[in-house]
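A single chain, nothing else alongside it, follows as structure tokens in the form predicted alone.
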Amino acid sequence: MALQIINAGPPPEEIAEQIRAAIAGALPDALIDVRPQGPGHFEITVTDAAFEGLNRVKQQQLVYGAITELMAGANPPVHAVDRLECLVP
């Protein structure tokens, strides 16, 4: 009997682009790098002047706020952000 993965979702590269687009919508001047690490797992680096003067938690909240919809629901396309780096240019 073969194992069948039901509703595996879109490929990681497609989800990475959705993450990038969502962050770009919230932080339009940001440089964004999204790297798939495995099914539903990603590493994200965002560089934006909007982070200046904010502590690390506030910086990361800006990014997580942008991708909330991708992490919501019973079977979200983003299960975890394994690493989130927020940089000021």
Contents of the next structure:
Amino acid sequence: MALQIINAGPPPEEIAEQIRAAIAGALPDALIDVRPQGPGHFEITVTDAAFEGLNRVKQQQLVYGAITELMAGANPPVHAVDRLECLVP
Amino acid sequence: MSLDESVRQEITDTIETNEVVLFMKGNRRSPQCGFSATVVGILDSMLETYHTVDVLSAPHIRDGIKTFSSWPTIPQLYVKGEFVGGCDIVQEMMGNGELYDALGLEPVEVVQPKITVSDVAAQALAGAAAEHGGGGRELHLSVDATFQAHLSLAPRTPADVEAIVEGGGAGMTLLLDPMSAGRADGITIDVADTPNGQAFKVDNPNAPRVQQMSVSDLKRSIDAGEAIELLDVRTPEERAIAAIPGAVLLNETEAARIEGLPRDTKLVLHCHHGGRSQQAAEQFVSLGFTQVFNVVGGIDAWSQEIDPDVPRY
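Alt. form predicted together with its partner chain, vs. the form predicted alone above:
Full complex below, order starting with the chain above.
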């Protein structure tokens, strides 16, 4: 069995805060909940009136568009968003 | 993250020149990740052809498409230049029927196919389900647009159709997606011995088969100027001795050209007596061609019945 090397990154809470800040930058009025799940994995719930009338893809694009930088590259701080919930208040 | 203008242009060109584009890991024949494989399976069940882009062999697209779509994951499906979604959304749209609309397909009428499962096959399937099932996974049969069958264990989706199972497997649950169900009526599932051990053998009477054509029908077709691809599968040495006018030697270059043609192109294959061309014809059927003909009796029959000036050998 090959040995897997895990490079310790910043603690999940710190990355979660970066995610919150990035989403807040794009959706200033949103209620944002980011829950770390495991190394690099997060669940996100965003509640914002801006989602009104948009389909699921368009809603999620607003959020993903804000955090693209945190997910790009070979070894990004955010490896996967296990669950993204977009709610209208 | 900013997107390089040349990368943006490359992606725009790709999604504008191809009606259906899947950005994925690997290619249609060998997907390199489970999510890509799932979407390929769904598209295969609905479409004969679509364009895929392997992001693993194009790292600039791998990052570029994420920014382009504001979507962080691969695979990504584009239809008519519009982003449709990733794996979970495509699955959901397959389940509720929206994907037919998105792809511009008529929703299929849901039919419950009759499928015969032999005693041995039923036992083997029950064994596999007991070993690998659980977690709500049930036995699925899919039949893709080229009539290749696949058996798998997967969770039931709302769109799934239950087959009416007959034979030794009567009473077992076998699920199909609606597109597969439309291609599956009358299928027989049995177990056969192969060089690699036992395998399931799926016989589908709906699959296109090689049709037989007499030399006189071939003559009529040529005289009428019908659009056919007449292919000679013999060796260049045999061809030097005798040839049917208009026939093209099926070498590698020619085979590659034919593989790129629409699947309803009429292919007519001949050899010396009709044996080798039958095998070659079956290959083209397995590639998804629906109009494939074998010339009965080959060039020898042609010499005897149509044109005595073509030498016999």
